[in-house]
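The chain that follows stands alone, in the form predicted alone, written as structure tokens.
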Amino acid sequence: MVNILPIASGKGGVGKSAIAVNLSILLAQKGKKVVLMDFDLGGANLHTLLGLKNNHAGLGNFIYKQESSLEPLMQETSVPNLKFIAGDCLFPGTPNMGFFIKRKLIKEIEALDADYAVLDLGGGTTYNTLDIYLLTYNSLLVTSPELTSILNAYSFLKAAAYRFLNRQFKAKSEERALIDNYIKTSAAGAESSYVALVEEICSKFPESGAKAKVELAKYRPQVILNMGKTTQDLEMARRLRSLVWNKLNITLDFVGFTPRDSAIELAVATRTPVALSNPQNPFIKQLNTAAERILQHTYNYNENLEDSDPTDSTDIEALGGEFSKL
């Protein structure tokens, strides 16, 4: 069955594509079988960083029904074990998608014949992006220390968080006629709370509720803190971790602190990922030990995780201390 791993960021500019390329690389090194997929419709560019040029046909073609399944969309690239379905290179500003090819396109996702997917999300909060983000309940969200940074950062979760919570219920409930008064309260400039939309759920549907806690529970998105300077930027991860968890209720597992590093756009103006062209190269070495962390992850999550402290602080100190090392 395929891992998928969805990658998104609040914001553009911290690194998110760059992460998914050299990360899907470290894991077909690894001896995972990986599809990366440009998921960023509309302006599609990944193909760039891996070397490709922009003359095979992408999720477009799957878009525009002029391919039925993913499989003739595959590229081979230069690193075993590693395949590419490019964006819209053909079809130049593809729209939205309807709710039916959305749907097929996740059941020929579901069924790849690989061990990780890995997506690479265009920006915004779009309900198909949500929808695609929420795919697993360990997606990977690609941030900086930067403040507004972070601030970005959460707001995609709380868009996250809204969707996967009004995907609980069913179409024209009770339940999301609640949940949608809220957003419409809270976008006319009333405060309103997450936490306390969930609990006036859970009293007002009981039944319907409980379950929807559950899953709720169940949902822990991986970060990496991209861009690094010093372990004084971690203070950053420490601050989003605590908005994430006292505003939405949600853990954040921290799986890497990568730094900030010239080779990336080196990489990108000669279209070879700096996992290829520089292996020992530190960004690649502390991504490299976010997707050890990932992979762990991936076979570890239904073990103890929900018991977990969802404020404790020691893995972005262990990220600290591996960070320090460079």
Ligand SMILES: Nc1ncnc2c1ncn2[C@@H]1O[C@H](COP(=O)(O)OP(=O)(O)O)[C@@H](O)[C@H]1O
Contents of the next structure:
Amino acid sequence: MVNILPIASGKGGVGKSAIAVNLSILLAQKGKKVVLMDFDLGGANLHTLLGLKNNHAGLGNFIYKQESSLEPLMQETSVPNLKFIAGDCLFPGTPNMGFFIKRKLIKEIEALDADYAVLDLGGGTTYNTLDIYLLTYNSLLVTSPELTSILNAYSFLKAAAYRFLNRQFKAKSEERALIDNYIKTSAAGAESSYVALVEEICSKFPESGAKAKVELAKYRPQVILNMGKTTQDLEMARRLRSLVWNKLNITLDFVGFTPRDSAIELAVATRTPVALSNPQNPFIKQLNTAAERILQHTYNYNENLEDSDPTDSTDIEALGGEFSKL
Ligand SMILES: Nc1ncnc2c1ncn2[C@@H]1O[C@H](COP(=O)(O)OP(=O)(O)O)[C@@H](O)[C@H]1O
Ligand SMILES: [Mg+2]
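With the form predicted alone in hand, show me what the form predicted together with this ligand looks like.
Now the complete complex, all chains and molecules, led by this one.
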């Protein structure tokens, strides 16, 4: 079975692509079969980071129906166990993915012969991005410790939560009408409360509401705090966790705290990922901790094991300890 790992962020430029490439390499080096896919349609750049030429058909070909399966789009990389599917290399502009093609694409991803499908998403909160992000309960969110990046991460999760809630009910259902109406009225200025909305649905529609609540409780995004400078940055992780818990009732699992490191920027120019050129680099060492935690969460999830207490913050504190040793 393939474990899907979509990687998103609220704000662009926080390191999603750098993390997608290096994390995929680390997982492949641990013996997992990995397919890395560039979902930043319109701004695809993973082939550059991997040192591959921009001359192979990619997801754009699938979306424009020139290919009906992902198999011909798959490229070998220099890393054993790691395959790559490019974005829209041969197509200028952003392909617009309709409902049916999106459903077909998702089926294809779910049928991949791999342990992990790592999906590097573009920025923004379009329905396409949110639907790919919501393909699993444990998707990954990247943020930097900057306040704007933290607030954008929160906004992204809020948009994802509303989308996730909406998808629990049938098209044209009364529940969906209530959600739509709620979003419209809050857009007009009233302070919106996601938690109050969920409670309202549960009181008006006890049966479907209770079912939805069970699904919502399974949703547990993983977070990497990238471009860290000092362990004080972890305060932003704690704030994001409590904001998201208080406003959205969503538990975040902090899996990684990676430092700002000029080697990551230089790797773009040399077209060689740092995980390959310098495995001892501090960013890579920290990302390796994240890779191990991600493997553990996948295992817990697949085996139906309980993850830790939602209010437990030992994961964040442990990341600080390792960071200060760098
Ligand atoms: N930890 C880091 N330290 C230094 N530079 C980084 C780090 N992570 C990413 N960068 C750089 O920041 C820029 C944006 O990163 P990128 O991975 O393209 O972000 P995104 O995919 O989220 O838009 C790139 O120039 C990248 O090399
Ligand atoms: Mg990117």
